[in-house]
Amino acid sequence: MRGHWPALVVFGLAALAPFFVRDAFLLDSLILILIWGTLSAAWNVAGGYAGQVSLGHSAFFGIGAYSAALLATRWDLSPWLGLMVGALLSTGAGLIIGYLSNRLRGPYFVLATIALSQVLLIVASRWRGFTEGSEGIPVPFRPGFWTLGFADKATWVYIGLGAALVLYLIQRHLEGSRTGHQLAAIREDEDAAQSLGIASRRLKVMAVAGSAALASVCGTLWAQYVGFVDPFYVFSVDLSVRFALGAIIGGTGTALGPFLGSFLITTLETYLRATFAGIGAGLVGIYLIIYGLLLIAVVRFVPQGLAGWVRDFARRR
């Protein structure tokens, strides 16, 4: 357990939350901290792992949302057969992406998956008789645990914190297992890996396909506890460079350093925005300003991630 503690301290924190935190704001940002760290992590098994950079992981996370919500509204199913709807779906569109594209590496790779991101946004904002448009879908509130109804927050976080759980344990089985450690040469060096014997191609496949698959199951979970699904929030980049970010300066290639990342930027974003948003017509957007300086100097001075910030740490002690 000696390589856990650091996860057990972060994980025990958030289950023992809920028994003493009542605030519901407080609540909420615990448990987007947990989807977005979630989704972070799942970013990770591609871009992280295998280096498979992606800034358009926007595109399974809609999917995954859509999927949950459209079997909701037309044809009152159970959010639970929307999670593997769109699962499939998803893992059919990382292997069809990462099939055509995987003679591609650095931007050429980011700039496939941007599009995909952009040609689902643009579908789902236009096809009005299926999708509702740009104007979006509610997703129907059904108490119960077979619709995924629930008000009460401290239930949610233990949602969050469940897939979260997964998330990490798949993340030390890849640190681990014989794939993690080709998926990392793949990363260092495809051309040394190929020589070596080791299947880059299937493998980086394989890497886009299963990270796809998860960050769809986080977004149906996103939309059932938001209870609506937008075409430009839920495609856009801004929300792909978000996973990123959370991987990046939490830790590329750890387990916890995603979930790290996530604390940080979600903390920081809503300490900042509620602090400065409403100072001022001048001065909207200084949060961001702010933001971006933070997030620049952790990149900076912590260029091994948090994660490995707090193993430096620990060894230290």
Contents of the next structure:
Amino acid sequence: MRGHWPALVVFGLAALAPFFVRDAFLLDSLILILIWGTLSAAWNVAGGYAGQVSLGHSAFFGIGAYSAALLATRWDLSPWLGLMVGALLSTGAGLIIGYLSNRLRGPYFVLATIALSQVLLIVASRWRGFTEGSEGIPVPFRPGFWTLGFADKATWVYIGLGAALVLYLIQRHLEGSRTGHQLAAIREDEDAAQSLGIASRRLKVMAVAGSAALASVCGTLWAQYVGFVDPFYVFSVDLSVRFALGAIIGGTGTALGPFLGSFLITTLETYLRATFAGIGAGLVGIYLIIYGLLLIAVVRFVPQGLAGWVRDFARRR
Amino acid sequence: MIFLSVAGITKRFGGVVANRNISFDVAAGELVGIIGPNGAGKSTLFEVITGFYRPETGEVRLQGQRLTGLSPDRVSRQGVARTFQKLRPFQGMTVLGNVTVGALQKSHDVKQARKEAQEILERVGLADKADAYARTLSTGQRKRLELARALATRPRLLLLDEVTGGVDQGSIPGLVSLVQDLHRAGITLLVIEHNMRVITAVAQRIVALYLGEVIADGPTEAVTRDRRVVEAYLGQAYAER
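Mind sharing the form predicted in complex with its partner chain? What's above is the form predicted alone.
Zooming out: every chain and molecule, the one shown earlier first.
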């Protein structure tokens, strides 16, 4: 269990929360922290460990959300099936984007990922006959495990926690494994990595496709929890930035970082919005300005990310 | 069988011919120096051999196996390792991590690879730096690190691009004896070198390039006295003396 204790503390606290916290608002925040954290972790697989920075991960999130919602509303199929269909579709989209990463490096790759999410946004918002277009789809709520319908927030805490743990363990495995070392080498210097016999093209594609599939699964879970899929939200660049930001603030290429980053971002955002909710109409947006400034401060003063900061702190003692 | 055969390699960049019909063979266990003034095509030749560049004509074979047309990672897996002229360590990794990545080509177990990496670090004299980040090393140490990383892939053929270039005078003898050690251990080496004192100390044979062509190929003694080589390096005036 060496090196796992910070994660034990973080996930342990989340697991205990439903026993002590009854407030629906706080539990809702916790569930979102876990889901967004898991998404940042999925982003981290490609962006952090393999260095393939994407600002289009909302594409995969949206595919996951839509797959389950459409299968349930159109054909009355289980969201678990939708989850798998979404993951498969996202793997396919991830393979295409991953293939592009071999043609386009750096900023050009980032632009390609944004383009993918925007193309999907247009498809989802215009294909009215199938997706209901820009009106979005209400996800039918049918209680039960097979239909992923839980009215109880505590259950959702544990679903979010389960997803978070899976992603945490995947990342930890990456850190210690042969593949993880090879991905890190690609991230640091792809030519040098190739000169050591690493099949960088294949590995990058695998990392991006895997990351896409994981993001898609989170998209399905999120849609089932929230109960509504809006194309302008699920395929938005804002959301993609959020996934990246969580990992960057928490510490790219660290297993716990995305969850710490998500905690900070989500609580800050929620707290500021609530605090400034009653302010005059002219100042409605002020919470976003403060939010932005605080994030700049974090990046300025903790450039290695929260996970690195926690690690350094633990070492200093 | 010829160990390494370079046959009729031509590589162009637009109108510039960086390598023109370059051919030479290398026997197993040989240490061959590649010399030539700046722009002679030495590094381009290395890029062609290691698969980073595709030549317009010609082919490279290692023990009969064609390397030309393979991607760099596959060339590496055929047993060809290299260092880069402009050093490219994995900056954000530790010294041990860098070498472990190399060792992971042949060993699939991370623990085993790390053990091998540790042994190689001892061999190149970097063991005390194992836990330091690569970006904190001096140039001489980085050269050793690149060498260690390449060695960790357990190559049959090792290509060294200016091992002593940009290194302080005091570190040169250590690097030279390291190269000699590798040669004695049975690795076949191709060594690009600018420092003539270094190349005459390590190589039995030299291939001299000038403007993309081979102008001399033979025993070190003969090539360093070759009129055309002296001309290429120092200009005609010196050769006439």
